[in-house]
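Encoded as structure tokens, the following chain is the form predicted on its own, with no partner shown.
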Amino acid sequence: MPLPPEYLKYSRRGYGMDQSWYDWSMLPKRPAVKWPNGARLALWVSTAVEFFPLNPPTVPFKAPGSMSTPYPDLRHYTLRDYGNRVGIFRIMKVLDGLGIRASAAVNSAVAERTPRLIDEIVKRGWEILAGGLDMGHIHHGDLDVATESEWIARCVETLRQSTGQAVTGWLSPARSQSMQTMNLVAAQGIDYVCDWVNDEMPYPITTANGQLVAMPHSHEMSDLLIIFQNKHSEEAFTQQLIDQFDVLYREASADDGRIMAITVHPWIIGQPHRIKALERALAHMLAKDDVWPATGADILAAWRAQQA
């Protein structure tokens, strides 16, 4: 049977996208973004600091990396908090060497639960993103708003006092958002989310409390994606995060420059065996002369004061 002539009928069909959170662009249309002393890339390495609950809830989902045999699921449970409390020295001594400050998304269940680690974090200039309650306080459509509100003001509030951060970055947890998680975030002096995977350059958002930014914190070039959930060898992992790099620098330049963004989490590369995979990798990009390894909030320092 024919389609009915109604079902053609869309309000919001028209050039570029159906809603009105960001307008449709092409990245080689946009105007050319230069980074500091002529670099190419700018390196953003991003390290999750997360707690997983021993009992985490089912609805809407479980977050990738949460506890997955029956109750109480101590290997799990105690693996991610190995990263914790082992796995992420050997990511800050990697990058103590190579002179690169981190993005850490950080649940604020860490700052309540091991003030310490958070001190750690801090003293090394790394920058905090809130990244939600913890791992078992999943943003969904289906979460009313008020409850949403006070999860995303509690944490970010918790982070505010912790680290004494201004916490201008928002990762949600498994990068899940309900319909006013952008709003909500964006009323309490967030400048920039990292959830969306659409695009290698920053672009803006508009929210119902003013303009974010979409920053590209990659997903694709992650020890989570590429070894956890993949299960591609570590070798692989090196060589992923070279062959990405590779491409971008080649089509980089100091007029245009581009984003290299690596996320890590400790209880996984943070293994002894594994961390050898990210130092190979990151000093095969530093081994450039124009590269810039930045955080989150650098680069959109840099990209926002060429906006017209």
The other form holds:
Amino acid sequence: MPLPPEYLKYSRRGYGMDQSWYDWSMLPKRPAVKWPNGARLALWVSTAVEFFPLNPPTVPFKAPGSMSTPYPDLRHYTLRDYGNRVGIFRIMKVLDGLGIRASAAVNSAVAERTPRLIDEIVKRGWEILAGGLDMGHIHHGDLDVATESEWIARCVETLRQSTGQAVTGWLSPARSQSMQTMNLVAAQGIDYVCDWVNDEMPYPITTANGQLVAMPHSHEMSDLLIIFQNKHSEEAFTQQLIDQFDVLYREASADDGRIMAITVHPWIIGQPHRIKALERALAHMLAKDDVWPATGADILAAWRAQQA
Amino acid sequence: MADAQKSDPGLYDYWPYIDRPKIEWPNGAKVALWVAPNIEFYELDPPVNPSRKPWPRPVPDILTYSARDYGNRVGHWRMMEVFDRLGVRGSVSLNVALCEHHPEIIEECVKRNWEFYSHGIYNTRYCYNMDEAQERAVIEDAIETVKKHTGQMIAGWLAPALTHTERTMDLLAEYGILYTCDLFCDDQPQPVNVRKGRFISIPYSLEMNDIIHYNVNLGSPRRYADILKANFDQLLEEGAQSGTVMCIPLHAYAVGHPHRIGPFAEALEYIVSHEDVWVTTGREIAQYYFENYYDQTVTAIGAANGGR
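Based on the form predicted on its own presented above, generate the structure block for the form predicted in complex with the partner chain.
Next comes the full complex, this chain leading.
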């Protein structure tokens, strides 16, 4: 049977994108952005603080890192929990030592289950990003709006109450959205979203409830991608981070800053044999004195102040 | 449609890589090198083809969609600068709707005298299940769109997302297209059996394809550089006997990342710094082959297969 005639109709074929969330724009053609104190690169480290339930739903899909052997999958449950009990404290020690305040993308279930961990994060002046309810609550196209709206409101509310922070950034579990997600997070007073991986600088997003900014929260520069998914070595992880940094540093200038973003997961990089792979890469970066360690909110504020 | 599926596509005859008439590329070059950036547009919510889902996750799969969009917003420029520095012209495998969506990219490539050939309308519209009229409409659209935006008549074809029908090659030959990139059975150009006219296959390597290396084989940037160099060294050695073709298919959304561009550039520089390499385009290889080797090859293959 041939395809229906609609298969050869192209209703969004025209200038720009095929959706209305953001404008088409090539990075090298945009106005320059300057960082504080003439920094060439902002260094944004984001730490995932996740709860992987023992009984995740399989619809629409399981988040990377979810349970994968038959119930009860104690093996993966405890491997993930290792991150919140042990691994994150190794990350904190490294970042404390280097004077880096991270952003922490937190599942609100962690705030409910282990407030002590949240206190340790807040005490360091890290920024809390709303990371959804937990890794078993995936936002997706078939989720009804009322349910998704309630999930987002509950997550943001819980995190604001438990941290005392404004909580202005959003990262969806598994970076998965529905068509409504950005409308709904904007309605909760969120300023920026971290799910989009199409840029190296912030750019504006239009929603039914006002404007958001998409921030370049890294997908590639991540232990989840390089070590967990691609199965590269610790040395290769360090090398790729350094290569990324060196290219961005060369392309940037005091008059036109760029962002080096790194995403880490305590259950991956927080293992004893891996933590120094992160430390070595960060030490390489901070050996330059025109690198500005910053949170997502810091970078957003600096960027916004320069937008017409 | 109850047509029986075949066990052999019938597109070419067996012809072993020994005792072939010698190919010599211009100026005595042993390897013809062509570099083929895929410049692609993926739709967020395309109509569904019953044979293939557009996205791994439910629509909207913003993670994969935005990972592709990165190539156009950011990666293309970085990749193009490497080509400029090394004096390489791209042979663009083009989703032709990109001419309308992102004309700025096309203008930059035209300025550099790059070749354009067709990779379908969008990378999210598959040829599976098309009837002949539909497939003709796609080919005619591609020819007209590329001519309108670049002045070029397309010489080559890489099926959109590598999706075909049994009649694709026949139709391409009929429209005066010279070569296909969809057959991976050789390291030299090959005549393709078509209903009428003359048509060839030019090697377009999946093994050297950055997206296969990075997203399928999950390889590292440095290993990609090692593979490219080893592939070239071997084809150069064999090219002394009879000229070979090396293709490097690229995607700015893969190779254009900061941590990947350096090793790629280093490998490309290594390759083009050799004297015995003809740095060229798909069209130029096809034309040269038709002028000098097509007839003798068809005769030789016929003789080898019993005077067919």
